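Next up is one chain by itself, shown in structure tokens, the form predicted alone.
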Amino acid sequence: MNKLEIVHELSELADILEISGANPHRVRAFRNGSRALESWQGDLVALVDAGEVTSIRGIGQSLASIIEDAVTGGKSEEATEVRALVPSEVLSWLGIPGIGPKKVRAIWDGLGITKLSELEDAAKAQQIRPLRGFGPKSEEEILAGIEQLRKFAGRSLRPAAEEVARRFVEAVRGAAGVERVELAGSLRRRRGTIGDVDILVAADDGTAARTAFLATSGIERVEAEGEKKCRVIASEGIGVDLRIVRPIEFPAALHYFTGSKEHNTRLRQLAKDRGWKLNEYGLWRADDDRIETEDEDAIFRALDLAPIPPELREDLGEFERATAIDAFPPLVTVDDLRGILHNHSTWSDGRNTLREMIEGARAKGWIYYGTADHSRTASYAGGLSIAELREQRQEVDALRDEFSDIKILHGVESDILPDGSLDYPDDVLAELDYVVASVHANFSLDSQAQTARIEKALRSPFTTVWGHPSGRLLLRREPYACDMEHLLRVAAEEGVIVEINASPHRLDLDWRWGPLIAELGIVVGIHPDAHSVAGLDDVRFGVGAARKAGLTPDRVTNTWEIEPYLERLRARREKAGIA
């Protein structure tokens, strides 16, 4: 296992222990260990080889043994014993929004059921509401959650899919006769959630590639094994497809296995309208007249289209744009970023100190860093009181004197209260460099009320950034009801920066709003919402979402030089009448 997988393993073991009714101190040890490992930076394999896993603060000998076994591929007896405490299908109930380990235990103990279908039947039969801590609304939420769980079944977040893809690509790339290996499918299109991993290989003889693929570590089962195509299910439950084509076929195959079904159908029709033929093997004027295409771009150009970036191949307007030669200017990249806002520290619910977070930002070469811990209403996340916010400002000022090569901005992530107000009085907000306004509660308001609430917050002159605008959690929570188009128009009118929250659990705002963002002239901030130094790396997922939205560097505030950027922040403060 890699570090990310082990972090998940320890967290899941903590859930199992809590569901089973284990000693709270043991549950806490696993949770703290998961967080400690996630925050730790270094070479885990080297640490295991040196026998120094316990040097990570928060990792004791018991957890160190589990980590060592996971890294070396061994079998942890303790982990096996813990997993035996709870049926696996009971554990899956945690995927239902609002159902945590304590509620899972209450249902399991109270009704003696273990299957998802039994849970659904119990909710429909009103057998859950008599249990302590439950009621009629709980049953409604469980039924809605089960429906959502089934809807999301078979899909994974990008980090998990990318890690599986990396393992198989590395295994295949070194095989004899392999000329090229590329990811295709929804991963290459930078979708927020992924079904299967698609790997395309160019080789005249694919025997070695196929053998290497099937010998990759972490295969749960082989579902298909053929000369040109193999399919396996990885131990993470993600399907992985390998396709082998001849080098001359590779450009057409890469396009075919990358594009959505709708995009591919549209392009094939454009070829057919000329009397040509396009499929996964190539482009022909006639059956025996192949058009040479050294890459995907050549396919588009042969059809008098500007090359369409992989991220945009969804048949959602890209063909209409592609008739212009300069239709697709270069999209934003990670290298374009100069700095970030909206990050948390140990002042609220972060796992690294403010100093450590700033040092992490400096190590990436960024020229500015904005902290934004939670506001006071978010007590569950250690939200800051007014006194604590001002005390934090003192630390910010001291760090500014120490770190002169990076601009440190002091902000806050203010809850948008139910009536649309921000979470502090105006005189307190006026002391900050910027404010991220976000919804963290009251998700169930009807669309009209939610829209009015957010609009009021956006019209506050203290709101600099609209944080994770739709409130969605991928594979867990749908966006709350609101008139998003209207609110984006309000943000444009008010000059509010709209956030693409780069957390792979959010990737919010959704990429489909990209055309309207461009039309309205909205500028976007790609912010990691990092709660640890490691979380700063999530910005790359946000860049992927921005690329899928079709955003160029000039539309993304993170790419600006520092003075124009600070001027943009000052403009909002001037509107508030702050000098």
Contents of the next structure:
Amino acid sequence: MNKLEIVHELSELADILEISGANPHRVRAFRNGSRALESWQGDLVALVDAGEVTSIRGIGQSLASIIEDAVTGGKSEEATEVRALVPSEVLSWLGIPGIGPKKVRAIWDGLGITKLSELEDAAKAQQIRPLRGFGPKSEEEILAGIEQLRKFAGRSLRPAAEEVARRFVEAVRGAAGVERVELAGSLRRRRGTIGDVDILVAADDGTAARTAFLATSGIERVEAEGEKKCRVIASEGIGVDLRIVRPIEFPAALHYFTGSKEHNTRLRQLAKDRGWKLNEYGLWRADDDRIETEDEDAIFRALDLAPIPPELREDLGEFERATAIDAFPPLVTVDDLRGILHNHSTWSDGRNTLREMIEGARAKGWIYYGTADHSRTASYAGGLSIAELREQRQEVDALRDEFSDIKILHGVESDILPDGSLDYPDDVLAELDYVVASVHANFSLDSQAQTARIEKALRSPFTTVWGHPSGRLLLRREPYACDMEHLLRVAAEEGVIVEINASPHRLDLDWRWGPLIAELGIVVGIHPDAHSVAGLDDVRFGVGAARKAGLTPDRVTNTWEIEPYLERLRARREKAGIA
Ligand code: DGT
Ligand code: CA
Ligand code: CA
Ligand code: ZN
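Can you give me the structure for the form predicted together with 2'-deoxyguanosine-5'-triphosphate, which would complement the form predicted alone we have just seen?
Now the full complex is given, and it begins with the chain already shown.
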């Protein structure tokens, strides 16, 4: 396991212990250990080799031995014992929104049930409301949560899918006879959630590729092992498809297996319209008259279309655009980014200090870094009082003196209060460089009320960025009800930067709003919402989402030089007559 997997493992073991009713000290040791490891920066393998894992603050002997086993690929006895305390289906209830370890324990303990279907029956039969801490509303929430869980079942977030993909691609890449290996499917199209991983290999003789694929570590079971087509389920529960084609077939196969299905159907029809044929093996004038295409782009060109970037292949307008020769200017890349806003530190619920975060941003070569800890109403996340905000300003000023090569912006992530106002008085907001306004509570207002609430926040001259606009959590929570189209128009009118939150759990705003964003001339900020130095890397997911939304570098504020950028932040306040 790598560091992040171990962080996740320790936190899951903490959940299991808590559900099992273990000693709270032990639960806390695991929970804190997970956090300590997450914020620790360094080479974990080297640390294990040196036998110095306990030198990480917050990691004792017992956790150290679990970490050592995880790093070296051994089986930890203690982890196995902990896992045996709670049936895995009971553990899966944690996937139901609003149900944490304490509630899982109360239901499991109180009703003695273990299956998801039994939980559903119990909620329907009103057997949960008598339990302490529950009521009729909890039963409703549990039923809605189970429905959601089932709907999301079978899909994964990008980090997990990418990790699996990386392992299999690596195994296949070195095999004899392999000329090319590419990821296809939804991973390549940069969808936010992934059904399964698709890997395409070009080889005249695919025997070794197939053998290497089936010998990859971490396979739970093999579902198909044909000569050209294999499918396995990885131990993470994620499916992996392998296709092996001849090199001459590769461009058409890559296009076909990249999809989407809807896109493929349209392109195939365009070929048909001129009496040609397009399938996963090639483009043909007639059955035995192959049109040579050296790559995917050549296929589009042969059909008189501009090459369509993989991210845009959803049959959502890309064919209509593709008739113009320069239809697709290059999309934004990670290398285009010059800085980021919206990050947290230990001042609120972050796990690294402001200094560590800034050093992390410098190491990426960024020229500005914006810190935006939680505001005072977000007490659950250690939100800052007015005094703390001012105290933080002292530290920001000191760090500004120290770091001359990176500009530090002092902002805040202000809760949008239920009535739509921001979380500090105007004179306090005026002291800040920028404000990210976000909804963190009261998700269940009706659409009209929610829209009015957010509109009010967007109209505040202090709001510079609209944070995670829809509030969704991928595979966990649907967006709240609101009139997003209207609110995007308000953002455009007001000159508010709309965030693409880069956390792989959010990717919010969704890429499907890309065309409207372009039409309204909205500028977008890609923000990692990082709570640790490692979280800064999440920008790549945000860039993926921005590419999928069709955004070019000029529409993304992170790519700008610092002056026009600061100018933009100042402009709103000046317009409102605030210095
Ligand atoms: P996923 O796995 O649900 O996240 O989404 P995809 O797009 O990766 O879907 P997947 O893995 O079922 O198939 C990969 C690609 O293969 C898909 O995007 C297009 C192509 N494909 C699969 N089945 C069909 C089909 O029946 N017709 C066409 N035209 N293409 C297909
Ligand atoms: Ca797939
Ligand atoms: Ca597939
Ligand atoms: Zn937030």
